[in-house]
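This document starts with one chain, in the form predicted on its own, laid out as structure tokens.
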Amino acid sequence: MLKPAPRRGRQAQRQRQTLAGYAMLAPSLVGVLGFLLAPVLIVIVLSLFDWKLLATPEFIGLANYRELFSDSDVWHSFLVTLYYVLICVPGTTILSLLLSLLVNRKLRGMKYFRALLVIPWMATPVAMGLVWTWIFDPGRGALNQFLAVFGIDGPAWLSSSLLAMPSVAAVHIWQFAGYNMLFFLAGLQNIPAALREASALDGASPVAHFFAITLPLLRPTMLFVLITNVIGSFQAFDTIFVMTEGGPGNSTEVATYLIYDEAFRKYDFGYASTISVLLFVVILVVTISQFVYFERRTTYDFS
């Protein structure tokens, strides 16, 4: 008759541990609910209203969505965003991977070089945008003055509809390559040295070793870097706002800039919320697609 007591004691202990776990998770859960889920739900609700900020919100159902799918400006902004993503993501990923291979060497002063590469990521986007706007200035900018030394007449980088987007994307790549390099560097240092030694004994060249061993084992890191890069590129705003304000014309008017224009210049918060919902869905679909693609192509066991 006395045996159930220890069982009740263990159950009570498990309940206390569960409550303690929830108590420790509570601050993070409040943050997720308050700063992630709640804003998403609010934007979805606002997309169903016609709200010109100073006027009373009027429920219009899916009217904003019907207007969105026939709005050429919206689709143009998403094409511009896709163009920006297709420049930034491969450029940032490849450059950060090459930098990680460069700094993954036991050379004197290498730690200072690593820190130097991360500094651009620490700069505020607005200040960085202002500096690069001066660098790209066609008359007094450092880039064109450098080209003039070699007798090259530099173009108006940010005033050309052809060059403005690659120029802004280059700034994005410059800013985030060093940051992503840290993740690739951690992935490289997590690969067992025995694998490198075994491939060397088999007579594999450094290039063959990289493509046959290093790159496949970096896929978990690659997945993380690609997902964060894609999301960050789709949400890019600060640098474009400072450097081009969506111009010249609308050649750099990405989706986030159009959302800003609709909300804070035209004061149409309902329609801006509708574009935000579409952007959220696009990012979600692309992210899920990346997970599906890498699911069977990624190994987390290096043994």
Given for the second form:
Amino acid sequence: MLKPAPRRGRQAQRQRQTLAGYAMLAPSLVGVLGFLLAPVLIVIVLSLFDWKLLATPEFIGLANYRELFSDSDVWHSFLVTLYYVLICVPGTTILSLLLSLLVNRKLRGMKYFRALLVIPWMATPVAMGLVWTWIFDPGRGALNQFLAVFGIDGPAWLSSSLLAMPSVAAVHIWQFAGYNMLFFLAGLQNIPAALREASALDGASPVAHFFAITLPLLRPTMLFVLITNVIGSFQAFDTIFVMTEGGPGNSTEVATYLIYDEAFRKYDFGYASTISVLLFVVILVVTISQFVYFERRTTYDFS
Amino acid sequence: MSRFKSTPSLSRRTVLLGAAGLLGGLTACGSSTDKASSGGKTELVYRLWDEQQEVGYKKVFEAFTAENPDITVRMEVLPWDQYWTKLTTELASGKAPDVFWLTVENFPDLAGKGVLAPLDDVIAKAGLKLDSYHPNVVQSYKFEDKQLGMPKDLGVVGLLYNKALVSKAGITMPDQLTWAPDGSGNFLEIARKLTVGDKQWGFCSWNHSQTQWLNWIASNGGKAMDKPYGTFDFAGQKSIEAMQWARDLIFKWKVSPDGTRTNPPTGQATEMFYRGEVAMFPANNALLPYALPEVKFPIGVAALPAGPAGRTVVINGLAEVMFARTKHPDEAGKLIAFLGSEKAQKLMGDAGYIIPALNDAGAGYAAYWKKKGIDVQPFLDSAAGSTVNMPIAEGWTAKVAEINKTANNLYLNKTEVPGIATTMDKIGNDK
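Here we have the form predicted on its own; I need the corresponding form predicted in complex with the partner chain.
Below is the entire complex, every chain and molecule, led by the chain shown above.
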């Protein structure tokens, strides 16, 4: 019979293990602390200061926050952001789900199609934004030239306050649909084939199978895709910066663009930080709600 | 940009790579730390955004180092957008290039902040005289009676035209073009002759303050602003007439594409000229080196049309400025003085890059472009005639962005011009 190790020895061993664990974590931890957590804390601190770049920062407590709540530009930008999110998230999710169903077949050359669909995500957003402004050009753009084939006189997509937002959102959807398709594809391939056969035996139509079996079993993937998409859409900046600069008027001035404007055009880093904190809180609340909603409805067990 | 790429799988490797990249970037970025290497040699950092002029400045700095063997100059070229964000953050952190380029529009945001070294002593010590440079450029970089910028070059507005289209229409460009708010004058006449259906326009009236509406306002006898850091008067009668004229060229006289195709940031105005869809196109002379490789037709240059108050054109000159907290004030001062010298300015002018801000130094510039088949004399004549500065005000970079955004409406025919002008005044005169 083995004697249990003396208590002190076990404790020392556990301590050593803990230390070793942290030592192995350290490289990641440094990254997370230094490049994710520290900036967040710095921004929160900065939001309490009146700091115009090139001037001395001055502590002003919550004055920036008081200004924030009476600033119609800020409210407008958050409504615009919400509008953007409400187009992009369902658009990207549905399109990527459909694409994944489409490429989840064993056909020759299918992997090339898959790769092709992911390319928009690999390209530089700024370059893509530039290419899309050419496509959207009312006179010579590919889109209106195409519409002209059918005798349609295409509108000025990016100069109309009505159409500019759907146009930039469409670019976002195009850019991320292929990438999100990969997650759904992985999710689909995790669903045991036996379920497919069982439902077929029970006489379920492909549509019924999709809604009764596939979709519920994709919930873990859905959770991930929705959360990353919501966060990504709230933080969208680059394509809007290139394509509309928040215009025409302020019809595409999303929160991140306003932050950029305050920080790098007006050099008001204190106030820009305050808007950033608000955006952070909004995203945090939305993300937590998503988790809570899905927690009760998700199964990770396919057996 | 990489929001989707990094977050879901932030592995240790990506973090480390990112960290390494960042550190590498930090150490590589140019700032005047202690670069005084062995042997008492000093390396100065010179920041610019124009990769064409970078080639020209190589010769300038060779000449400078020949005169000052202990000082070398390293150039850093940054793309336009990055230039300003990086510069501002560097200035705030106290580490900026020793000498860098500045525009009229960006001057007010830096002038009162103590980050630009006054150059009056440097200029006096080198025996240079400020009144031998174009007065508009000198004035543009003066703040509270201190000269903060060494006049570098002149950006003059002239009228580029497509010689192929002009001769096809059987037109000889008159010596003097004229316009008036009511549509009289030979400019509109020619623009109409050069307009063919909806595929070719005689002119391009678009939202570009420097080459367009600021000139209309000035040559109509209006003033965008009474004096630097003064009060805006876009809603004044003369200014409104001029801005209405800018709109009429599109919607009344139909000689120009409208704002849906030309408004920044997505507009393609310059490209339309390059492609031969627009026959006459006002531009800063600095556009020439960029335009030439793009076009398949010979470019002609005329002076801007003279309005009821004669011809007045916008001058937008650049300056070289010195970082107030440079580690090498003496060496940087020498460099500034050299850049203002006839030798340096002519090196750049004779190679066709710039019209020197130094008076009567433009002959080499004209000779260079003559060899390329372009007569740039109208630019030089315009600069010697009646000129006006771009307006400036406190917090200008933020305001000018808003004003320019508002001016997009001038080219869309949706809201009345006086209302747009009032909004522009309100933005400009704020605080």
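Since the model is a prediction, treat every value here as computed from it, not as a measurement. Numbering follows the first chain given and starts at 1. Rigid core (definition): largest C-alpha set, two forms, superposition within 1.5 Å.
- With a cut-off of 2 Å and the rigid core superposed, residue 281 has a Cα displacement that falls short of the cut-off between the two forms.
- If you fit the rigid core between the two forms, you'll see the Cα of residue 19 move by 2 angstroms or more.
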